[in-house]
Each structure stands twice: as structure tokens, then as C-alpha cells.
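The data below hold one chain only, encoded as C-alpha cells and taken in the form predicted on its own.
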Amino acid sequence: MTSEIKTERHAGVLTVTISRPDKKNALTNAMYGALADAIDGASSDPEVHVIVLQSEGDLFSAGNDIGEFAARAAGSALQERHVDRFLRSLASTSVPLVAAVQGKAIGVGATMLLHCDYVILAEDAQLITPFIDLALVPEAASSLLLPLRIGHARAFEMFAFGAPLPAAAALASGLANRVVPNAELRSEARRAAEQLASKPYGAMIAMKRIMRDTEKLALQIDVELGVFAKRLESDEAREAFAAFREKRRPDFTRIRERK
């Protein structure tokens, strides 16, 4: 497991930390595959009955290294790409997930959330989906969730325009359970996690089971992965992270695609 994710157990609570807080915790391919590993060892695991999502530093995460995306962008392609079995372990594991989330949550910071099952949001957090605007399409099946969440209209503006959704809006509409001051954030995760583990394990999970179509949501998942594959085959996404590597604004003016 790469030294970026750290995992503790304790009392039937596995907390999962993201550490890569010196680059905002972008997540790498060895990042998505140890994050894949806990989780699916924890669902195999009867003595883990809540897995805690959590991170270091100031702010979530920002979601996928830009740097492998430009990489894949370019041509380059991973032997194995572990965000695929990291989004599929969320979508399908039975037990229940804490996240607490401090500043901002980016691309997949955001859309983990909605595998999530009890989601603390720091004063200061902000959900963000800029994943237009890297001439990409939403994952983690938040194309299906975040519409069922929060309806067709919010959830366009929110992938369409990739604006920060504070706490508080986040909260008002359905994305998180509660919002806590910023030094609150951890031992309220904590408290959450450590009532959930001592309810009754198997009613638990199988009212999880039940609350979730995880077929729809592996369908969705692998739609999802095939279209932002394409995308980041396209000329609008060479644009896109080339503007980024050379700190300008990408100018999609003369880029004619339509599929």
C-alpha cells in the first residue's frame, strides 16, 4: 500500500486517510489502487463494521492527478488503471461509509461523496464538479446519483459551471448529513462511525443492500468510463490540460466536435 493512503482500525472503525496533503491530495493510480485495497478488504472483513474516509491537510482532495490525465491525454496509457476497481468498491460495498470532508472537494473528492452514507462537512468545505470544463464527463456514476440526489436543474448547473457549492448548500440540499466547525470535523466523524459500529452489523448491511441498486450503479459506472475515455482522447481535452501545463486559459473556440 503506497505510504499516501493510511489506514487504522480500531473498534470496528477503519479509518482511511488520503496523506498527500503537499499536492492536495490529487490521487495517483497507486493512490486509487490502495484505496480500492481497503475498502475491499474491509467489505471481506467481519470485524470492520464502518470505513471512515478522511484526508490531511487543508483541503479534501483535488481530485485525479492532472498530471496522469495529461498523461493519458497524451497517449500514454496505464498497464492497469485502478480508479475503475477504486469506483466499483465504492459503489458496491456493504459497509457503511463516514466521510468528513475540510476544504475543498474536487472531481472525484465530490463525487465520491455520493457512495458515502453519512457525509461531515467542515465550515469551510466546498463540493466542486469542474469536469467540463476539462472537457471531460462526470464518474463514480454521479451522472445517475447526483440528479436523483438533487434534480436535473441543480445537478447540470452544478457539472455545467463547476462552481463551488459551500457547506451550507451542500447540506440544504441532501449532499451531507451535517456541517461542524473546521477542529470538530475529525472526533465528529469519529462519533458517527463509533454509534453506527455498535448498531446490529447484519441489519446494517443489509438495509445498505437494500437502499442501493449496486448493478444499476456498476451499469452506470462502465457507461460513465467508456465516455471519459473518449473524452480524453479528444482534441478539446489536449486543449484542455495543455492550458493547464502552460498556466493560460484554454481557447476551445476552433475546436469543432460534436460527439
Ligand code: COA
Second form
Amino acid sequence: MTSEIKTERHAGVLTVTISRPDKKNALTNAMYGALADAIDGASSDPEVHVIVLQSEGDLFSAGNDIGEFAARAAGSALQERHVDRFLRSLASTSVPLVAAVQGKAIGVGATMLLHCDYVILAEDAQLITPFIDLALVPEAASSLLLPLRIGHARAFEMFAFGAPLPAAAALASGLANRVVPNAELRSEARRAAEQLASKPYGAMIAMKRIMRDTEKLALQIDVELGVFAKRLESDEAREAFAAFREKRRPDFTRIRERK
Ligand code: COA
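Okay, that one was the form predicted on its own. Can I see the form predicted in complex with this ligand too?
Whole complex next, starting from this chain.
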């Protein structure tokens, strides 16, 4: 249990709020566990017809907690890695997912949006996937979904350069449904969710099941998790995590990895 993930159920809508604003909503193992529990609970609750994902503070999420990445790189073992469960739940739920995104959505904060069915961005939203800058690889089936959505060229650019994709460009690329003023973000998400919740639910989940190839997504997530785990223990990644901790730029020039 963590107080950094809040849930509220009302009128067929489960609202899940990421609430760790002092750390820019960076996600910890405990938070992944609570997110997975919320999605799994909604998937088996006939009263929940839509999930809204939102967060508190000026920024949607800074992605995975880099301190926890560093701990994994240093060999500390967790009893259960909830991120794996979260990614599988996110990719397999047939409950429609609505996301409300303000400010930066970084790493898994951005890639989780590829699993959301209706994405509303605030005007200041930016999608950022800096996996290569952290000497990691894309996850959450984004190595499959992002090229499918926006083409290989633009997906490669987002992953390799890690440059922010502003809200308007994300909308134009088909990564979002709407861009709204920040002040209207939550009310727009609520309005969309309630509208979706009022539709015939059997048809809605049947549609989602035929639109998303969950088996393929699960396979891609497994492949990515294997490569990701190896990258986490690399000298390059250790340098990236140390640089973040020490608030400096990483220096990869002296690290030579075998091809
Ligand atoms: N993991 C752990 N802590 C994080 C974090 C992350 N991913 N992102 C931010 N934080 C922490 C900072 O360490 C800082 O903690 P402190 O107050 O104890 O020093 C706090 O959140 C505020 O962050 P700060 O960097 O001071 O805020 P900012 O507004 O200048 O920048 C970000 C915000 C999100 C742009 C910047 O923190 C950042 O780039 N974070 C890393 C994002 C990232 O690479 N995520 C991994 C993707 S795979």
C-alpha cells in the first residue's frame, strides 16, 4: 500500500491519481504495485467502465524512480518487481483508459500513454522518451507501439535523441486525442470518461479486445524486459544513474561496450 497512488470510484469511472509531486511523480516499485492493483481491480469490477489516469503537480510523471534503477544496477533484489505486473495489466486490460497529462511525461510516463485509449494533453504537455540517454532501451511495448503509431523515423528520433515532443506535435502525430488549456484538463477527462462510461459496456470492451493484440504486446514486453534488465547492469547505465544523482552530465566517452 502506498499513499502515492490514490483511487476514487464514482459513476462507473475509477480515477487513479499519481501523487508524488515533490519527486515529479517518479514511479517506485510500491507505486507500480498500487497501479497494477488498481487496474486489475477495475478489470474484474463490473461497476467500473472506465479508468482515468492523472497526476498531481506540474508534471505528469518523471518516469521510473532513477534511485531504484541505480539500486537494481547495484544488485539489490526486490521480492517482487511490480513494474512487470503493472506493464502487463496496463497492456491487457479491456477497460477503456483515459489519460489526462500536464507538463512532462517522461519514460514510462510517456510510454504508458500508448496503452491509453483516449489521451488528453494540457497545452504545456511534452512527451519525452530518453531511454538511450540513460543507456537503457524502450519498454512498455513502446518499441513496437511507437513505430506503429508514428512511423519508424519519428519513433527512432524520439527514442534516440530524447527530445521533447510538444502537445501540438503529439496531437498531430496521432499520439493524443485532444489538447486543452491546463485549467480544463481534469474536467475534460472527467467529461470524456463519463461519456464513455454511459455507452454499452459489453460492446466497448469487445471493441477494445479486437483493437488491441494483447498477446503480441505481452510478448514484446517480455522481450524488452529481458534486454532492459541487462542494460540496467551496464557500465553505461551506472554512469547515467550516477550523473543524475550527482546532478551532472553523464560522460560515456570512456566506456566501450562490446558489439
Ligand atoms: N527519479 C527519482 N527522482 C526524480 C526523478 C526520477 N525519475 N525525477 C525527478 N526526481 C527528483 C529529483 O531528484 C529532485 O529530488 P530532490 O528535490 O530530492 O533533489 C526532485 O524530483 C525534483 O526534481 P528536479 O530535477 O529538481 O526538478 P526540475 O523541475 O528541475 O526537473 C525533471 C524535472 C523531471 C525534468 C528532471 O528531474 C528529470 O529530468 N528527471 C529525470 C527524468 C528521467 O530521465 N526519468 C527516467 C526515464 S526512463
